[in-house]
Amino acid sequence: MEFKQVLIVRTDLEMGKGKISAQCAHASVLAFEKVQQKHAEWINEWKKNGMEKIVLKVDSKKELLEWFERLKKKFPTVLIKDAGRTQIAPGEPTCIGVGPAPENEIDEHTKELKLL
């Protein structure tokens, strides 16, 4: 079975690819942590392949926390709120992060989203 793992970005916070990248980041480590704790092979399996990932958009923070709300019922899934410190204001959501998780499960409730 393949693993994958998803982020998901607002885009309405326009914010910049450094801060895309970072919040990515935080999104990417703590749906890891999560994951670790309750599907500890997942996380070798995953690791195993490649630790793929993909990053999908949203044009909200509506849509954003909407599709929390959905994904963490089926998935490890964690939500991102800013510092505050650079670009965007502190406690505002920017992204989410999804598993790793089986990929055909993730795709089959991630399949509307485009890439970023």
Contents of the next structure:
There are 2 protein chains.
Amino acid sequence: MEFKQVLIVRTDLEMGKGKISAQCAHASVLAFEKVQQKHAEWINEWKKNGMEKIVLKVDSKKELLEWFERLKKKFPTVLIKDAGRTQIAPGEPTCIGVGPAPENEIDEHTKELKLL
Amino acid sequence: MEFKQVLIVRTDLEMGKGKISAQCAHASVLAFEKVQQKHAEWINEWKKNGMEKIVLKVDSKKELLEWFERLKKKFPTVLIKDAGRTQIAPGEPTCIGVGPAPENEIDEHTKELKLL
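Alt. form predicted in complex with another copy of the chain, vs. the form predicted alone above:
What follows is the entire complex, opening with the chain shown before.
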């Protein structure tokens, strides 16, 4: 079985490249840690596959929170809120990290989202 | 003591936002894991500080590799090479992940680099 991690980012905040990258890195590490604690074997499988990850987008806070509620029922999922040091307000949700989890299931549940 | 993670990305590859974010996430997770194995207490301190991270830039492969050689002597550091599925050639180095490590030291050694 192949494993994949999905990161979902808000585009409506108009974050710069550096900011988006930092938020995605944050989501990736926390979702990784969550999976490490619950399904350590998934991490090993994910590594064999080059730690595949894709970055998808939503265009509002509402959508991001809906996706978070939906995905956390199925997969190890984290919601990232910005520390607010730069660009955007403290506590503003910016992105979601999901998995790594089995690729077929994660694709099935996120297929309607577009690539960032 | 405060801790910070630094990600350094090549701009000359002209990667899109999603691609840069995925490469940075990759660097962040692998550097995190390296620190977790060697200095688990740094991870705890880093978390207390909101997992601070910044994304810096270089504009060539040569520069990226020079920074990797320099920084890996001082800090837990990883070099990311692209899997080559999209946009760029397989094995092309794209970015570096450094730490988390003590903020004053990491700042001292990377201060000449600009924010992405």
